[in-house]
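Let's start with one chain on its own, the form predicted alone, as structure tokens.
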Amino acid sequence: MAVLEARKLTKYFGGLAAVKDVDFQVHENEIFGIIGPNGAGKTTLFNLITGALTPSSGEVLYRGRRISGLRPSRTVKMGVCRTHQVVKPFHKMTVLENVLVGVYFGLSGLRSPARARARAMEILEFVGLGERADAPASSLTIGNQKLLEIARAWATQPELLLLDEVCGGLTPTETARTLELMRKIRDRGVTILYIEHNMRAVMGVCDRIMVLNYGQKIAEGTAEEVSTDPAVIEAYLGKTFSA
């Protein structure tokens, strides 16, 4: 069985079709991602699968149920988390207790404090921001700040995460200590799906990609494979990409 799966997932707002009729599975443990033009319906399949938007039509299936129209509440319960593209950290909260908040929203159900503040540790160190753990989340760099956005999404216990351009606008180091990262949540049993404009990240860490144009998709497969389709070459990556 699917870890996800949609099924002629659509969205239209008014007239405009901004997903139509997508179908992807996305497998245990792997790292699946969403490439595609500005526009492409990206962000709004997201919204679809994490219950910030619903359907037009199609569902979306999580382990077999139907996930779909539910409310992100509700799927975060159910082991489904995302980080979104423009960090959204608690400015005037600490680093600590920003994951705080993950840990006492998610599934592990921890109200000790004591095992609440010690699980966000961990968290911390693992994602590399322990030092700053008591510092201003509003003081951190655009690079910790997205850190800390997969600390909190990491914090509720997904057993799918979705990563939203975690890597956009970032310096080719903290893109390769990102992308690590993600292949270290990903051998400890998490399932990622990854929205990416970074071409280089999206082709060095996914096993499979899906690429969407006007809010269909147009290929699906390895890197390899959409990075030499014609129809992605033509509608995406442009002649001269070489993965």
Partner chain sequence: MIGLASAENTPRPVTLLLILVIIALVSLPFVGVNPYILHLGFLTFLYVSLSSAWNILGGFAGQVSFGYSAFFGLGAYATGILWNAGVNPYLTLPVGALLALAFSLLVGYPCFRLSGPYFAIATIGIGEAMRVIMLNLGDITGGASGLTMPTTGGFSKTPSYLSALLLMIAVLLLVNYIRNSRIGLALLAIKEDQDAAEALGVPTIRYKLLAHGLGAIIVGIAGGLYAQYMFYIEPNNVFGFNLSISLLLMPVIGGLATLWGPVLGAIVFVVIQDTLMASFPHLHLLTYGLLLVVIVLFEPDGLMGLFGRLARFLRSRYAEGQARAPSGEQSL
Contents of the next structure:
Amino acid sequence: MAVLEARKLTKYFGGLAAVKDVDFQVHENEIFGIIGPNGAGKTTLFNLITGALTPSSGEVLYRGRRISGLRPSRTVKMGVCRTHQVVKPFHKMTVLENVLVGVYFGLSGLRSPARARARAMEILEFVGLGERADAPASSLTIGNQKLLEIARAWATQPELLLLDEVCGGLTPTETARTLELMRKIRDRGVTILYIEHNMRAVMGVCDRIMVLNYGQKIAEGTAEEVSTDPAVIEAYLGKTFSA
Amino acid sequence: GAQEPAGSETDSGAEPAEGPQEILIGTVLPLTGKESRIGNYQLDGYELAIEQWNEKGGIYVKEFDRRIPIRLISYDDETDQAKTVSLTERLVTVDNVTALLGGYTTTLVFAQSVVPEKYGVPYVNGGGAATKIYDRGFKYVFGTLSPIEILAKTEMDFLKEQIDAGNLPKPSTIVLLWENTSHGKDFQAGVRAKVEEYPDYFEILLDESFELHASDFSALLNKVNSLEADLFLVDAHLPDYILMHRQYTEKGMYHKFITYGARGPDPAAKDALGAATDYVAAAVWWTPDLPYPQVQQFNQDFMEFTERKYGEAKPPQWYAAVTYEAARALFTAIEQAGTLDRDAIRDALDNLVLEPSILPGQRLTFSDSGQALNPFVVVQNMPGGETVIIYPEDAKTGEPVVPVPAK
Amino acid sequence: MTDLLSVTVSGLLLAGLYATMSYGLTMIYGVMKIINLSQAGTFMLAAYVAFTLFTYLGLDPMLSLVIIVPAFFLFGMLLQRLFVSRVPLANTPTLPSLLLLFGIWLVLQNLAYMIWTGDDRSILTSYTYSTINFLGLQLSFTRVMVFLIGLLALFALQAFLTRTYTGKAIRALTQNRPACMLVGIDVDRIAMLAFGIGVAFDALAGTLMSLLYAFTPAFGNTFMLKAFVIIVLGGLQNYYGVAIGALVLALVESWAVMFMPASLQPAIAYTLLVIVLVLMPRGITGLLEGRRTV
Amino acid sequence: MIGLASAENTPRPVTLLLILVIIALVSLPFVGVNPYILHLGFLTFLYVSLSSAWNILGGFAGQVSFGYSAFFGLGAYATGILWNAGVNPYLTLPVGALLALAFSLLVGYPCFRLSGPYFAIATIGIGEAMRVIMLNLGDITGGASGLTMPTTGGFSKTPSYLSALLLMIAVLLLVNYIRNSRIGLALLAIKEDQDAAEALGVPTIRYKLLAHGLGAIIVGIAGGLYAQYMFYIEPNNVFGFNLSISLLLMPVIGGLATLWGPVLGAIVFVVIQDTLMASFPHLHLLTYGLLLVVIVLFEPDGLMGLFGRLARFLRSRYAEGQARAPSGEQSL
Amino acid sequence: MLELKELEVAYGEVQAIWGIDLEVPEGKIITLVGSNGAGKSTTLRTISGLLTPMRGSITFLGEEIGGKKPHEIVARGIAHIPEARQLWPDMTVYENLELGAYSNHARAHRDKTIQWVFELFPRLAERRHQKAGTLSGGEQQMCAIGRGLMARPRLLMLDEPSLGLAPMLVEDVFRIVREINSEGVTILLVEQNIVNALSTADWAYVMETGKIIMEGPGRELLDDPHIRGAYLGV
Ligand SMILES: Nc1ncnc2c1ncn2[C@@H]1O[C@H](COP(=O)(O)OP(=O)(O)OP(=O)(O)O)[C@@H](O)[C@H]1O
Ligand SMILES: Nc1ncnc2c1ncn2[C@@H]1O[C@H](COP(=O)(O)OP(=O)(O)OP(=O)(O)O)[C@@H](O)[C@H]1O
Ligand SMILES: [Mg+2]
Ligand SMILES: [Mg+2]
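The structure above corresponds to the form predicted alone; please provide the structure of the form predicted together with its partner chain.
Complete assembly follows, chain above in first position.
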């Protein structure tokens, strides 16, 4: 059974269809990439899956259960968590406390403060922010704030993780590190949905890729299939990549 | 707080011959805030009474066989209930006053009067007229304001007379508006009682309440306007009276008889409304025009007092007259009790007959509930700023103009 | 029928005043994300200034607007410079800003008690009670004038905000402060200007109210609460929205009294407020637009 | 930053001191102090409870409400009405608390979907609407003429004093628990960024309702105690806007989202009110206004902020001294 | 044209820039590259007056501008397109652009500049009446660049203009940067897309943890082993 399935998912803003009749399935333990030009509806799709927005029509099923329309906190409790394209750290809290929120309120929701702290520290070490644990989140660079986004989301113990441009603004080295982190997360049995404009990253890490354009799906397949699809080249990649 | 409790009778046993240097009397009034204007009028009444007694050397207390001067401690509650209670507590427990004079507006009197009852301190007020204040079975609470129901009934009796005289149609239709307070409710009850008593004289078209200190009456007045009633009977406090009547006049409205309950001749209203107050009638606890000699004397004393206090002589208004009487009642009771024992003073108040009083009827007593039951007089504003007493017959200083001339 | 008509017309006239007293709040909210809790103080102060000018110099309040409005414009700028500019800005009204302005209101109110005492004051002009006949309806001359001045103010404001660069800068500052700094807008100056304009509008409203109502130093807070309701109805920072909100409130209030006791009238505004907030969280004008979270 | 991650506990000597203070406060009525002290004590405990109650939602979760007087009024009227009907006044307190709780959920549910200023403004509306409606329910509330309580049972202050003290202790323990638990973390996260909190699994609406409901229960009980103490209640007062404002001023003056801030704020509030009102009637509100302006401009974190600053200053002086001292070992 | 000397900047108590020297000659494209948190954005923010330098000097056309207010700096011809876009979300795209020409010298050319911006970004022309807050991330980036151009700057500073843009548009952005430069505008470009940035720039500075560690002609740096190792992951 598909982990995640969207059926005729549609979202209108006024007259504009940001997402239109999109169908797709994501399978257990894969990294599923979503690419497309700016404004294609990728972030909107995430918002529809996690409940930040309710669809105009269509539905999203998670392991066969409908999750579209639920509040985000409910979807987290079902094992679905996301990061934000524009990072939203709790500025005045420390890095550790940011992660604690995820630990406390995630899927299994630890209650013992001592164990929660230990777990949060473990996660920070895992993503490489261990040293900044007691720094206020606002003092992190954008790059580290993106890592913090991942750490917090990871702290909720998701089975399906939605990552929105987590490599945007990172150097190639840092990007490589983040991709490595993603693979490690996947190796722990997590399914990942991944939006990114960095083609090198997307092509390198994704098992399958879906391409959106003007809210509609125009292609789906492996990195190779997608990058050679003329419609995708026309709409998104341009000539450099087709080489 | 580290005051010598001079007026305390608790140490009287220790030093029998001497007695206290002063008799401490406390009052909490709204000296700032919404009701501050009247709070200050009322304070004038208390202060004048105290000044007059202190000129004589104070209150003669038989127990000590000498006159003891009075000192007033007054606090400002800013027209706030919680504060009025706190400050009254303070007067009783910290300042240790012998007796209390009351505050102003029904709700504040309601709230503060619990305190004297709690501690058994005699309390006389000139600022609360609602019968419910005196319904509670309290033993230490007295008031010089007669019930508002009587006010309404007096006006209705006057109107019945006018209908009988053919000055008003029979039946006369009524628009009855009252502020949503116990003051207003008592007024409504009085009017309704008389309407039932004389069914073929009156007919009520609209009977509605409005919020105290409202910000706008135009919508309500629109509704009134469409009814074309004969009589416009309203019970309101001063600010609402001014606002409502101003909007009434702006709209060019007309009724054959207009009253705002106890308000009408107030100089503040005349200043604010000008000629618009002409022919407005009111039933009042007191007016300086009462044709009694003691009232003339009081008027003169009061003018001199305000001249001294404010540098400007002000004619007295009923607010000051009733508090003046409240203070006189209290001091007389102390004198009659012959001691500063609070229970003795209370008993003296219970049996008090203050004669001659400056109030209508010239005699002040407190009923079993503690409230005075003096009659009211009906007055009407005349063009040129003059106000005359038009009812009852024996106090009349002029002829009523009913119906009111149309503009 | 004529009842309904006259009630409606007087509701309409009231709406003019309601709108005038809400622009200042909107302007200041928009630019600084501050709810100006001292607004009632300005209403009251302006009324007293009008009263003083009228009583001692015999100046008609409508004429004295020429003095009062600019004076309060300066006063507002001063307030902003000395106090408001010192609280940190945020995207939503912060508690400190609310408290600061609440404190200023208390101070103004109590200064007024010291200067003018707690007596009820009102202004009685030669035309206070005159009426004009319009389509068979007796309308109070003062109210018609107040309505017209309010309308004029709306158009002037709208033109200023959409036509001039300064006006546009004010709107821009409403939305994003760093961006304004980057395109070369002197944000401190604009904020000061906006606060000044807001207070000047409040003073305009206060002066007009002095023609209609009696006032004490406590005057103004019920009107301020109504202004809140109105700007929420209108979507908080939308000037057309304010006009619509004022109209809705004034009409609902006027009509409702025909069906329910007048003592419930004050509850109308608040109930309307809650209903609108719950059903249309972005106000009436918010029905027309949506915003995104990335 | 919030004392949660560092799992900071109140040090032993402080706990002991607190216990001593409580014993002293409990014994006050029995050593024959001036009833006015008990009066001030009652008010202080009541205000501390109210102020701490507001702090739960307003301070920790950052949801500024101007409508808490509704809970107070409901509590006061529940007590007033039932007491008049012959119910023991102490048994009425849970009723008032439940009523307030029910009302908090009823208004909270729609209002918590609103953000920022909308929520604050909605609470003004709800508070005032409640006041006006209660004013018009004359048959139940006595309308503007208010409700008087049976005064037959005597006027001893001690029971009220002790109940208020008990309420205050319970509230402080509750706030202390919240502060150190995941509830506190959730509330702070909501204050910082509601969307992000929600996306991390914090059921934001439920937590806001929880905070609102806890506050409502406390304020409701306090309202009941107030009615018992005052013997007279009236809608314009117990449902008044002024009351809502006072509730919010206290934690602000003291320091938001802290345990002791609201306590300090309430004490200052009662003391200022008492001394200024009696000695300088005309200056009271003026002083209040000025105080507010000064606090906002110079010490936004309230008195707690001021103390914090003082403590840091002293510590740095101390550290300096240590550094200069020959043994020179610095503590962490 | 622009010269930084021993500049030091701090956020509160945290120092972010530790004494950098940097020169932007008239008419050139200068790029500032470096890893996350190196202090690139901080440098730009200080130049445009959003931050005040702690020490050191900033001279523009021979005049000291360190510590001046942002609007005074814009008036001298420096435009800054910030990292986080910073649009006016409730104003239309058109109004956003229009306000970009706020300073006096830009106002005169407003209509002409808008036409030019629309030619550069046809998508913006399409969305001219949409509120900026409802644009997609990439559209917002275009709008921000367009707004910066509206100021008709002599020195244009771009902070990661390719961030969040589709690959096709990334190419476009660098093409546009060159185009703008060829019309006589001096460019100071901050980028993480090092390949593109270095190949576009005349001269490049490499920043790490608040210091400049290397400088040189862009294409030369591209071949530098350190750069290749640290940033290109080769
Ligand atoms: N709340 C909203 N109101 C109106 N339009 C919206 C709203 N949210 C998104 N849109 C529009 O929907 C379209 C899709 O936006 P979305 O954020 O999903 O794009 P995206 O694919 O994530 O783009 P990017 O890669 O630039 O982040 C855009 O054209 C955007 O302008
Ligand atoms: N507002 C701030 N408050 C405190 N420290 C900050 C702030 N903004 C940035 N910093 C710190 O200053 C340093 C430089 O940050 P800056 O944003 O200039 O880096 P950058 O090179 O632009 O990085 P990026 O590529 O991530 O945008 C970083 O260590 C960062 O943590
Ligand atoms: Mg996106
Ligand atoms: Mg940067």
